[in-house]
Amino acid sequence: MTATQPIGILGAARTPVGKTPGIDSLTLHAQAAHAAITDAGIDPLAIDGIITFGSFTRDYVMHSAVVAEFLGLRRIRYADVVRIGGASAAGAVSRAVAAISAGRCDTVLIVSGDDQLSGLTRDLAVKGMAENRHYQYEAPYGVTTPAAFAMMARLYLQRHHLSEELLAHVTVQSRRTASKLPDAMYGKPCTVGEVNSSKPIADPLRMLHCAPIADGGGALVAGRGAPGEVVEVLGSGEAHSNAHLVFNPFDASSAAAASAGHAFQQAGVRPADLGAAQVYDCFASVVAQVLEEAGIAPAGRALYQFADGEYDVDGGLPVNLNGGLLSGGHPGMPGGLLHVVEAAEQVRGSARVPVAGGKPVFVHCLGGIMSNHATLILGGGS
C-alpha cells in the first residue's frame, strides 16, 4: 500500500441480529470483527488500529484496549473509544481515515456488539433508558428515551401539519424491504393498521414505531486500497446541538441539516446523485425528519413519500435497505455500524439486495434525541 492510494472500507460485515442467548457483547464483538478481517482479506496482524464505542451490557473504562486483547491483537498504534450514541459509527469512519491520513495507524478495525436483548432484563433495560437523560433536570421526572423522541415527533408532525396516522407508512416500509432479505429480525410485512393499532408507547409513538431491541454486531477495517476497491469516503460531517432534551433548540429543523450539508459539500454530489440511503431508524419519525433536513426530500413531504414508494426497493431512492433498526432489529451501539456496513456493501455490489447501481450512497447515524448527527457519503468500490 501507498500513501497515494485512497483511505476507505477495505472490509464489511455484520453479525446474526436477533436474539443469540450464551453470546456475550465480547464474543459479538470477536465474530463481527473475524468476518470483517476475513472480508478485507488481509492479515489481523496487520491492524494497527482499533476503534470502539462501548457497551451496554459490559462496559470497560478501557474499552477499546480490552477489545483488541480479546481479539489477541497485540500491535495497536491507535486505540479510541467514540461515545456518540448512535452517531458513533459514522464518526468512527471519520476519524479512522482521519488517523490513517495523519500516519497514526495504517489499518484500523472498527467493531461493536452488543447483547441487549438477551443480556439486560426488561427493568434493567428500561433503567438504562431512564438513566440516559439529564440526571437534574429530566431523569428525577422519568422521561425515557422514547418518550424524549415522542415529544420531537409531536413537534415535527404539528410544524407540518401531518396526521400521526401517516407515521406508520415508514414501518410499512421497513418491513416490505425487510421480507426480501431471509435473516431479518422481523420480515413479515405489515399493514399501516397494524402499526396504528399497536401498543401505545409515548404519544404519537406506538410499538411498531419503535425499533426492536435485539443482540448483535458489525465491524469494518479501515485502510488504503487500489482504486476501484476500496470504499472511499466521499464526504463526512458531524453536527452536534445539545446533548440532553432540555436543552434541545427546538429549531425547525435539528443539527442533522448542518451534518449532511458538510457530507454532501465535501463529497461534491447533490441528494439527487444518490443511489441509496441508510437513515438511522431507532424510531419512525426520525427517518421522516432527517430524510427532509437534509435536503433529500421536501420539508413536510417524507411521510407521502413513503406512502407512494418513494424510498421502496424499486423506487426512486430505496431507503434503509437492510430493513433498517425498525425490521432488522436494533442491538444499541452497533445500530449505526450495521446502516454503514449495508451501505459499503451497496456501494462494492456485493448487498443482498443490491441497488445503488455505483451511485454515492448516503448513511446517516444519529446520537441523543435529535441532537448529535454523523454523516457519510460512501463511493468508489468495485
Given for the second form:
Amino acid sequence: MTATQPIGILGAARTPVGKTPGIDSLTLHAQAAHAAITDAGIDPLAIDGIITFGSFTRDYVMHSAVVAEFLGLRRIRYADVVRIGGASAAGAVSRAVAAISAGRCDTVLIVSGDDQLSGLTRDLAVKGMAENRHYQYEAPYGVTTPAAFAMMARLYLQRHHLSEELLAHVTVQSRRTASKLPDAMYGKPCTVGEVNSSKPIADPLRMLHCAPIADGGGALVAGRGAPGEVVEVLGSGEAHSNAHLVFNPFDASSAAAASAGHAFQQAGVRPADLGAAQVYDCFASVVAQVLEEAGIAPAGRALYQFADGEYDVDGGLPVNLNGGLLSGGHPGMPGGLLHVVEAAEQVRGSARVPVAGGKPVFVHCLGGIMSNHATLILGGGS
Amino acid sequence: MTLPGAPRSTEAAEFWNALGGGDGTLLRQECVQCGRSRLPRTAMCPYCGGWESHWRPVTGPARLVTFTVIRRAPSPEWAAHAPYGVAIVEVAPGCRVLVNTDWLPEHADLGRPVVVAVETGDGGPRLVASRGGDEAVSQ
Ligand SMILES: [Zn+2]
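Switch from the form predicted alone to the form predicted in complex with its partner chain and print that structure.
In what comes next, the whole complex appears, and the chain from above leads the way.
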C-alpha cells in the first residue's frame, strides 16, 4: 500500500438477512466485520479506523468504541458514529475516504448489524413507533413512519398524475429480482394484483409496498489498494434538508436531487453511463422518487419504466440486485450497507447476479422522511 | 378517550402558549429582516439567515398539502380510531402544520381549502382540519 494508490472499498460482506433469533447486535457486527475483513484479505490488526451507526436493539453512547472493543481492535486512530438514519452507510463511506485521504488513518472498518426482528421487545416496538416523529408537532396525531412516507408518495403521485396502483410495479420488480437469488427473505415472484390487494397500511401504501423488518448486518473495509483491486469511490454527495416531515420545505428540487447531482458531477459520470443502481427502498414509492430526482428516470416515468422491465436484471439499468430491502429484508441501521455491499460486488464482478459489466454503479441511501440523503458512484474495480 | 395533545416546551414557548391558551391561537413566525414567514419555529430564518422574528396570528386560508389515511394504527389507543386521516396543511405561505382530519380525505382533496381548529387534547393542544364551509369556498 502506498499513498499514491487509490482509496476505496477493499472488502464487502453481509451476514444472512432474515430471521436469526439468538444472534444479538454486537455478534452481528462481529460476523459482518469478520466476513468483510476476510473478503479484503487484510490483517485485521491493520484496522485503525472504525465507523458504526449505533444500534436499535442495543445502543451505546460510544457505539463505535464499544464495537471496536468487542472485536478486539486496540489500535484505532479514528472512531466515528454516523447517525444520519438510512443515509448513514453511503455517508460513512465518504467519511472513511476523507479520513484516509487526510492521513487520519489507513484502514477503516464500516460495520453495522442489528437483530431488529428477533430482538424486538414491546418497549422497543413503542420506541420504534416514535422514531423520526417530532414529539410536539407530529406524535400527538398518531402518525407512523409508513404514514409519513405515504404522505410523500401521495404528493409524488399527484405531481405527476399517476395512479396509486402503479406503485405495485416496484415491488413486483423487486420480487422478480430476488427470485434469482438463493437466500432472499422474500424470493417468490408476486403479481401487481397481489400487491394492490395486500393489507392497506397508510394510503396509498400497502403491506407489500413496505420493506419487512429483518435481522442482519453488513460491513465494508475501506483503504488504499492497487488500481483494479479496489472499488473506487468515483463520486459522492450528501444533502440534508430537514429531519421531521413537518419541517420538510417541500421545495421543487429535493435534497435527493442535490445529493445525487453532486455525486454525478464529482464522478464525471452521467446516468446513461451506469451499469446498475442500488436505491434504498424502505418503501416502494421511494425508489421511483429517487430514480427521478437523480435524473436517472424522466420525471413521472419511473413507475411505467418499472412496469416495462427497464430496471430488471436484463433491462436497461438493473436496480437493487440483492432484492433490496423490499425483498431482501430491512434490518434497520445496517439497511444501507446491504445496498453498498451489493454495489461493491457488482463493480468487482463478484455479485451473485453480476450485471454491471465494468460500468459505474450508483448507490443512493436515504434517511428521515426522504430528508437525509447520501449518494455514491462506485467504479474502477475490475 | 381524549386524543393526545402536544406538551409545551421552551423551544417555541410563545407558539405553544398561544396555541394552548384560552383562545387557542395559531401563530406564524415572521422574520424581522426579510419579512417571510415560517412554521414550525426555527431559531434562524432559513431564507435570509436573520435571527430576529415576531409571532403573528395566522389569518389567511389554509390548504391541504398532502395526507394519508392510516389503516394500521401504531397503538391500541389509535387502533380504536382507525381509520383516521393525517395531513400536512399550509396555513400561510411557508408555514405548515401536521393535523388530524375530521374526515377521511381522498386524492381529489389535495390542494383543497381547509379550516384548522385548535382542540384540547390530553396533555396539551392539538390541531384538527375540517373541510369548513364547502360550498362557500368552492363557488
Ligand atoms: Zn428572513
